[in-house]
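We begin with a single chain expressed as structure tokens, specifically the form predicted alone.
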Amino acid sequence: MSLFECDVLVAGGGSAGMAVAIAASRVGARVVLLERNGFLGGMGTAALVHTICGLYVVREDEVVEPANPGIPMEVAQRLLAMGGARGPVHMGKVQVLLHDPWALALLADEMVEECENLTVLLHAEMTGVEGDDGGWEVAAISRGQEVKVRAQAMVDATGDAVLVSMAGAPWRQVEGARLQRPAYVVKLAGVDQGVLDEAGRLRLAHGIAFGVRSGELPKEVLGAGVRAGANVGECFLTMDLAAGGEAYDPLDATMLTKMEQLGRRSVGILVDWLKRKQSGFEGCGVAAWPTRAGVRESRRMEGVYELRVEDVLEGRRFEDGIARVAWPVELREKATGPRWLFAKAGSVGEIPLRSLRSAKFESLFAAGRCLSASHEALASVRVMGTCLASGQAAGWAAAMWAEKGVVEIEAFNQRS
């Protein structure tokens, strides 16, 4: 049994969970990072995502406004400069940085890398907690080894509140009829290019549409579409899933086995009739796989202060914001496409620390996807770009509660 000592523990090293252990480290934590894959990223990688989306504020002209400074513009910067990235990119009224999932992966390495006083500990996968604000024990396993970390506090960054579930913390979760449906992402090669335009995109989400009228294609493909990548001559198929409809549980090894196996073979279907019937198509094939399809929504922490989509949409200020809200909602309920919501304009919203803290223990924290928020304000909070904000926020409050036992907002707006 290996066991390690630490000031700050996370769980999941996604966007959020990188920037939590980044963030908590550079004000002087010890930090043990556990994360399951073989590598960091989470979504913008194992999944294959490729727009950090959440990086630069909503605006009605062309002006590209960063959202939030520190680590989320860090590695946007880092991307670009390593040939890892393009953009921002206008689409429609938002601004994205497009992204190389594997330059996400190695730059993820490098930062962490240069944490002198971080642990990183790839292939772990918890398996137990105990404690409370006293201190805590998280117990993981990695191919049959048991691992062992004591912290003062813990963040919990896994996007599914596994760490919070496992502390006896509360947490919400919505009914499968109404969570938001998974991503399924593969890269492919041999597309001509031309076709990646608006209009090459229109044609071929009309030719997917006859397609499944006419019983060539099956219904699950319906919203799928292709977008280009940040590298020449790259691009990604993307299709929502509709994951066992009203009995979709994101959290059950059944459900992800069916809809891991559905993702599959719809590509496979998918990629054959481009080939056969698009033009531009005739010499694709799926390049990359992703490790795991990308999962939007789950368990959420129950916080001190559940976000709410009010705050969202009417760009509300907190006397203990953290990190403004840059996208809006996105609402994926249907596999069929989106429903958006936008903030009133000018307006630009923020997180209060007090979602990012656990109602029950106030050592316990949680960033990304797993923070307190309602369904609906999720669906703009949950993105890379403002994932990697919450984590850095969340990293520095955890890093202060394990050094005073308490969460100053004064001093903590000091590093903002």
Ligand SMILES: Cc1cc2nc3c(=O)[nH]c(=O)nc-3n(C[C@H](O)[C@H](O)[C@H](O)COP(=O)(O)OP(=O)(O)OC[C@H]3O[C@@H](n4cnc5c(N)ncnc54)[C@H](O)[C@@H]3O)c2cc1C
Given for the second form:
Amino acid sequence: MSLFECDVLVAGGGSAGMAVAIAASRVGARVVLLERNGFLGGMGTAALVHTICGLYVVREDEVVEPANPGIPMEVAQRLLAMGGARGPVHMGKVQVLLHDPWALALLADEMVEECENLTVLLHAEMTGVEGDDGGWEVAAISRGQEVKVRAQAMVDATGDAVLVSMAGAPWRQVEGARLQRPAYVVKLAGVDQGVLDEAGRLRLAHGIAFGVRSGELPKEVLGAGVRAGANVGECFLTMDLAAGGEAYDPLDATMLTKMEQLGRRSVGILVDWLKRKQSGFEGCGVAAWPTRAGVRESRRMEGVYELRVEDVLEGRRFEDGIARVAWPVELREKATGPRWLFAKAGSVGEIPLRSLRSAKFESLFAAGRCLSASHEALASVRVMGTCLASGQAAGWAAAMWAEKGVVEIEAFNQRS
Ligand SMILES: Cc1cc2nc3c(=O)[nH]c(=O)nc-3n(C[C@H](O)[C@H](O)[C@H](O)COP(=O)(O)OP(=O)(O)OC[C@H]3O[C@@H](n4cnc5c(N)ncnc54)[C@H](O)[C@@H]3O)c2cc1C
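The form predicted together with this ligand is what I need now, so please give it after the form predicted alone.
Below, the chain from earlier opens the complete complex, with every other chain and molecule after it.
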């Protein structure tokens, strides 16, 4: 058994968790990060999510400015500098950064290695938690070997609020019918770049719909679409899945198994059809499969304040605001396409620190996809740019709690 002592334990090393760990260690906290995969980046690597949204605010005068300073912009700039990203590029009314999923993993390695007081344990799946605000002991398992971590403060960045639920703190999850649909993403090579513009993507959507109507394709592929990647000559195929409809439960192993199998099978069928039937795709093939299917929504922590959709749409600011919300509400409750809700023109809302704090324990925080937000508000703040920002803030807050037993928002604001 290996034993680690630290100030801040971070569970999960996706975009939120890596930002938590880096931010906390940069302000002097001793940090341990547990990640079950063999790499960092979470959905932005494992599920081949290939676009970082929520990094930029487009002002009314069309000027593009960073949504949140610090780690979000550092990640964007370093990805661009290493040739692992392209942008910002226009996507409808918003601006995004196209990134290479594995460049994100490489950059994350580089950034965590620069932090002297940060221990990253990959292949370490958290399995249990004991304790309270007086101190925590977290258990993990690595290839059958037990790992124990003692910490003063903890941040749940698992995306699924696994740590929150194991700690016995309250959490929420909406019913299966309303949960955002999961998706299966693959990287394609050999696609003619001329078919990746808006007109080409529309033609493809019509072609797929026709293929389904005529019985050539199964209905599962109806939600499929392509988007150019960061590197010239590559593109990504994203297939939203109905995943059991009302019975969908992203925490259930049987359901997850069916989802992975359906994703793989449907991609195989669709790529074969694309090669035979769609101009521009004749020479295409799958260049990379995901490590896991992409889950957009599951459990989230019940916090001191639950961010509401009105807060996002009305551009609400808070006295304890810690990150700006630069992405519209993108509801993907159906596999056939998103429903968008945009904030009032010219307004940009915030996430309050209270949405990162557990309603039960002062020393327990959450960041990224499992912070405290309603189902609709989460459909905005779950994007990676905002996860990096909420992660950075949770890292500072947890480090401060471990040091002082309190989080002073005034001192906190000076850091941002
Ligand atoms: C199909 C799809 C398309 C998307 N498209 C976009 C997009 O275009 N742009 C955008 O910005 N966002 C997009 N998103 C949303 C975005 O990718 C995620 O919401 C975001 O990456 C979540 O980051 P996170 O760090 O909170 O969680 P995750 O990325 O899910 O990371 C959580 C990490 O915790 C680890 N973990 C979980 N449980 C344990 C445990 N018990 N022990 C140890 N480690 C654990 C996981 O392995 C993972 O690495 C998309 C999501 C999906 C699914």
